[in-house]
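Here you get one chain, nothing else, as C-alpha cells; it is the form predicted alone.
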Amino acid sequence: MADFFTFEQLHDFPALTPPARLAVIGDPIGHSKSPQMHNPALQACGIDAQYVRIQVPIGRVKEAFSLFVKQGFLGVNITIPHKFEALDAVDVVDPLARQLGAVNTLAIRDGKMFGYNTDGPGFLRSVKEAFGAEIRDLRVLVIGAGGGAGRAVAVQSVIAGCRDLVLANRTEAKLEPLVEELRKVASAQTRLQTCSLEHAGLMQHLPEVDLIVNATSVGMKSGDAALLPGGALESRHLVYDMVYRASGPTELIQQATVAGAKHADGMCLLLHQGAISFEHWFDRPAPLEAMRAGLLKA
C-alpha cells in the first residue's frame, strides 16, 4: 500500500482489508506517526477498520470532509495546514474548538461532521504524564505563541487556571490580540506577559516560569538555531518541546539533559491528542499502551 492516498482517490476510494474508516490529512502527509498509533489501538479494541493517510490540498478540506461521509468514514484528523481551514468545514464545532481557533479532529455521526480540537487537552494529559504536574500549578512559558500550535497551548493553560503565562512571538506585537482573548477568560489570579525571541528576552524570564515549552518548528532540522543560549536551563525546568523528530533529540532537549531537567517531545502529545481522537469517534477508552507501543515501534 502506498505511503497515503491522494485527494482524487477519494472520490472513489480503493476497497480494502480491513476497511479505511479513519485518515489524517495534511499537506504533505507521509511523514504522519498517526496510522502506526491508531491501527494497534483498532486491533486492541477488535474493531473491522483502518487508519490511512490523506494528503488533501489547501482549499479542499470542506469538499475532502463531504466526501469522507459518502465514502462512509467515521473520523478523520487534521494536521498541518489544515486545522483553520477545518473550523469552518464542520457542521458542529465543540465550544472548547471555538475557544482554540482550530478543529484538528472530525467526528462523523449519521452524516454530520462534529468538529473537535484534542490539541489543548492532550498538551495537559501529556503534561501530567511527563511532569507529573498540573497546569494550574505552574508558570508557563510559550515559546512561538503567534502559531497555531502555541495559541491552543496558551488558551487551555488560560482554562486550566495557570498562575502565570509568559506569550513569546517573533514579532511581539502581534500577540496583542491573544492577550485580550485570554484576559476574557482567565482569572483575576493569572499573570499574563509577553516578550520577543530574542535570546536577552527569553532569559529575563526563565527564572520565573516552570515549564517552557517550544510551539515552534525550530528543531525539526538539524542545524535549527538554538532557541535558547546554552547553560540557560536550570534542573529544576520542565522542558516541553513539541517538535519531535526520528533523526534523535532536538537542540531544547539536549540542552535540558545537560541541565538536568525534566523533558518531553511532541511524540507525547501526539499520543495523548490521538487517544482523545479515538475517544471522539467511539465513546470508549482508548487503548493508551497499545498506541505507545506502536509508535515506540514507528
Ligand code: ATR
Given for the second form:
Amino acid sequence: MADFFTFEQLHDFPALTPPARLAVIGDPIGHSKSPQMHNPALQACGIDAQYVRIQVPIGRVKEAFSLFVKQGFLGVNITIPHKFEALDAVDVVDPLARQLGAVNTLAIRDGKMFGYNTDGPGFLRSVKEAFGAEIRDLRVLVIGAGGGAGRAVAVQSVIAGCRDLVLANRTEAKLEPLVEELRKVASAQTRLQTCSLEHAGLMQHLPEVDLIVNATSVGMKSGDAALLPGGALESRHLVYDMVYRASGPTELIQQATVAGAKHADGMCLLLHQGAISFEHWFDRPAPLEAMRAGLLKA
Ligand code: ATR
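Next, give the form predicted together with this ligand, keeping in mind that what was shown is the form predicted alone.
After this comes the whole thing, all chains and molecules, with the earlier chain placed first.
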C-alpha cells in the first residue's frame, strides 16, 4: 500500500480492505506513526476499518473535511501545519480546543463535524502515567512556551490547576502575550514567571521546579546543542522531552538518565493523545497496550 494518499484521491477514495474510515492529515505526512498505533487498536477491538495517511496542502483543510464526510470517514487526526486551520473548519469546536487554540481531532457523527484537542489532555495523562503525578501538584518549567506545543502545555497546565509555572522561550517577546492569556484562565494564587533560554536564567529556576518540559524542536537532530548545562538536573526532577528521536535518546533524556531523574518522551504523548482520539471516535476505552505495542514496533 502507498505510504500516503493525496488530497486529490479524497474525491474518489480507493476501496480498501478493511475500508478506510480514519486518517491523519498533514503536510508532509509520510513519516507519521499514527497508522501503526491506530490499526492495531482497530484490530484489537474487531472494528472493520483502517487508518490511513493523507497529504493535504495548506488552505485545503475545510474542503478535505467535507470530502471525509462524503466518503463516510468516522474521524481524522490533524497534524502540522493544519491544527489552526482545522479550528475554523469544523461545525462544533469543543470548549477546551477553543481554549488551547487548535483542533487535532475531528469526529464525524451523523454528517456533523466535531473538533477536539487531545494534545492537552494527552499531556496530562502521560504525566500521570510516566511520573505518577498530577499537574496541579507540580511546579512546572516549560521550555519553548512560545511555540504551538509549548503554549498548549502551558494553557492546559493552568486549566488543570498548576499553581507555579515558569515559561521560557528563545524569543522572549512571545512570552508576555502568553502570560496575559494565561492570567485569564489561572486562579489568583497561580504564580507565572518568565525567563530566557540562557543557561544562567534556566539554572536560577531549576531548584524550584519539579517538572521540566522541552517543547522546543531542539533534540530532533542528533548533535543539537543541549538545552541545559551538564549536571543541571537532580534525581528528584521529572523530565518530559516532547521530542521523540527514533535514532536514540535526546541529549535532554540522556542528561536525565545520568542524573537518575524520571523521564518521558514524545512517544508517550503520541500514545495518550491517540488513545483519547480513539475514545472520541468510538465512545469506548482505547486498547492502550495494543497501541503501545504497535508504536514500539514502528
Ligand atoms: P510549533 O509552533 O509547531 O510548536 P515552532 O514554531 O517551530 O513549532 O516552535 C517551536 C519552539 O521551538 C519555539 O518555542 C521556538 O522558539 P522561538 O519562539 O524563539 O522560535 C523553539 N525553537 C526552535 N528552534 C530552537 C533553537 N534552536 N533553540 C531554542 N529554541 C528553539
